[in-house]
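Given next, in structure tokens, is a single chain: the form predicted on its own.
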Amino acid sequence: MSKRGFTTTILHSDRARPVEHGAFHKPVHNSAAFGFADARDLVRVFQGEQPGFVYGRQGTPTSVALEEKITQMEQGFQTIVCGSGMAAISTTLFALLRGGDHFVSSAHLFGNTTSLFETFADLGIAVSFVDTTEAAHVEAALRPETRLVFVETIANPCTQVADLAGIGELCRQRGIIYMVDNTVTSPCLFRPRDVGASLVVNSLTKYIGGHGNAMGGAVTDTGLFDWSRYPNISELYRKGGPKTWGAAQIRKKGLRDAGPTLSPETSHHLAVGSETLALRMNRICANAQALAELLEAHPKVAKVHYPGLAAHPQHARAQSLFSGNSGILSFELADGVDCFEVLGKLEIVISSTNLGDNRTLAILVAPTIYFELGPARRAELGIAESLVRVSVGIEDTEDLLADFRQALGG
């Protein structure tokens, strides 16, 4: 059969291998441990000489089925799933970096990711935060001990679009791991492998799961990075071809040792949710574009941040890279407009911190997800005190627009 489309592939991925009793979905395997008739097989699995399952902390048949779906979505080589998106990031860095190493990160990051990276700095792994909308800024920050560059595709919450292709080429030339957080775009709208990403992170809690009922994260090795050139791979995991070494170390030194396991039940929820990703994203992108245009024209809104708008600084880049502009936008209210009053008048839109839900969610950024950074750091990052982030859902478009019109008073 000819190459199948995105949704068809994900919808039928479980059935690519025989599923118990002809089930459409991989069943939930709740066992914490797995037995072997031959003790020699147990040893072989422990030592990585043959595939299999020994203990649920390192994966179950249910979580592996989800990993295979994500790998197909990202057209990668191998995926490791974790208990959250933050767990996927921290597990990967924990497994691959050592004291004295340095990495470069986008300054325009999800607040918790910034906090995590600052914690790594406290532990002796230096980080430089730079404006990644230009690859030259990343290049200027590189050091001999730089091991990794980290960016988000579309920054949360101000929607800056990194110079993804330029940074990818830079990392390829220098032999540096290029780690891209694809959460805001999702593999439906963009595949970081196309710009040379070594590792791709997705918070499965967001668009891939989609229903706000399960938390999870994933890191996908795209197969592009030459792990034989990476000095931090332990001799224990230098078995077989170098292509497997990075994922093996993340799974063993990260998932196994740190223990951010994704449960079988949650894996099942996320796998089922992923089947409708493309359908949901089409509606979400259309709703977000309509809402961004409404807000841009409203007299009580001072500024709108959304890559689908022509005024966005990286609008042309977003159109060339992504098949849609995603559902995250943010806006600043005009002077004298009470943010809490506007948010309080919204009837459909929910005040909540999550994103990627089927429901539209809104949050005042400065006193919540960016509160710990303080006013000076927020100002440095361009986070206005009146900035409201909106995660657009799949509601009927006119209902959503009408809700914002009445809340804004016109």
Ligand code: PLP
Second form
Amino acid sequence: MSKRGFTTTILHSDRARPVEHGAFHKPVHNSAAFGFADARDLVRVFQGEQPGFVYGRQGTPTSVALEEKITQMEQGFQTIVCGSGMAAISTTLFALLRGGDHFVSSAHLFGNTTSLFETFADLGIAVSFVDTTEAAHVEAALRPETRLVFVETIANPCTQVADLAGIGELCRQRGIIYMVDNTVTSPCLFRPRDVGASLVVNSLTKYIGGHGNAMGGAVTDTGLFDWSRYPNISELYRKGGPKTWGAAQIRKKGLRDAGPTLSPETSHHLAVGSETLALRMNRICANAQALAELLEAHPKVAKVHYPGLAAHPQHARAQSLFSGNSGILSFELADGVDCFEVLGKLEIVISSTNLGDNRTLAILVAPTIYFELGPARRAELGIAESLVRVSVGIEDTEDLLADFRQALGG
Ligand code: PLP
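Same protein, different form: I have the form predicted on its own, so give me the form predicted in complex with this ligand.
Let us now look at the entire complex, which starts with that chain.
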């Protein structure tokens, strides 16, 4: 990012290059294909000798403008956007891993990511799930064929904070790809590049888009990983400096071949949403802290998971790594309190599975997003049957607190 602040940079990002007719936003270029007056230019673009666009599955001027914004936010080298956060994760692993490889993942993950990694295991790419709050657990799981370590910054839904710096150092020493899902913190609160991440994933559906009106995902190559040491890069993409090789393979073998393309309209919605990320995050963090404190003191609440609380096991780590504790918190209701009754009484807060929306959303975790795991696995992961995840929004703080007070009752 330039020396300018986060919001200034993102607001003026499109104008860093001339925009057609002086438009403030990069226009929505709704074209599946792009034509050339000289057929030689089409060949040159195909062969990567000239910049340009040939076919919308691999990118459009609108999606590339969004990619540039995300790259600036993450202070990275290159970004590839996809149709969802899951598409960004699956496309990247699909492009970079081979049968017989192994990777290490946090055991505390968004449920669909866990499910995806189990599918990779079925395809012959082994995965070890470990507690990543200590780098030593990751180190103990490494094998000669380990290619990658995957962690979330603040885990969804129980908010464990991974030993992000310790794992970064370990991956650096061993020459292993370090892939960090930054969705819950967003590049506004944390830049994984600062702890040595090679690749950063963001679900753009969440805080970056912010308005719950568009789905997307991004993977950013931070430029720190030495791709010349990576055995799985095809000869086709070993062209020019090694810095470009990883992103080239993700774009070609992943985005081009698997096709999880982000449409131009959606790219535009997400780019507009991203302009106010820092403003929204400030309010979200303040609201979440106030709500966490209210819940912690409430007799009907048995436990609150939020890194902003002094009682959180990784509170000190979160304060040293992040510029805010984000808006995801979860709480367990006391024995005998009817979860459905409490959720049913909430008037402002919406029962919904999403997170990172401007509106506050709540969901009972065990029978929904962790349903497929079954009770034994949930217990192993510390997911209480009464656990409610809240994604705190930007409502006026007093309105939000009042809604929880009335729903929980005396
Ligand atoms: N990563 C995290 C941490 C998430 O919470 C989610 C979705 O909730 C995703 C990735 C997937 O994002 P998307 O829903 O855009 O596919």
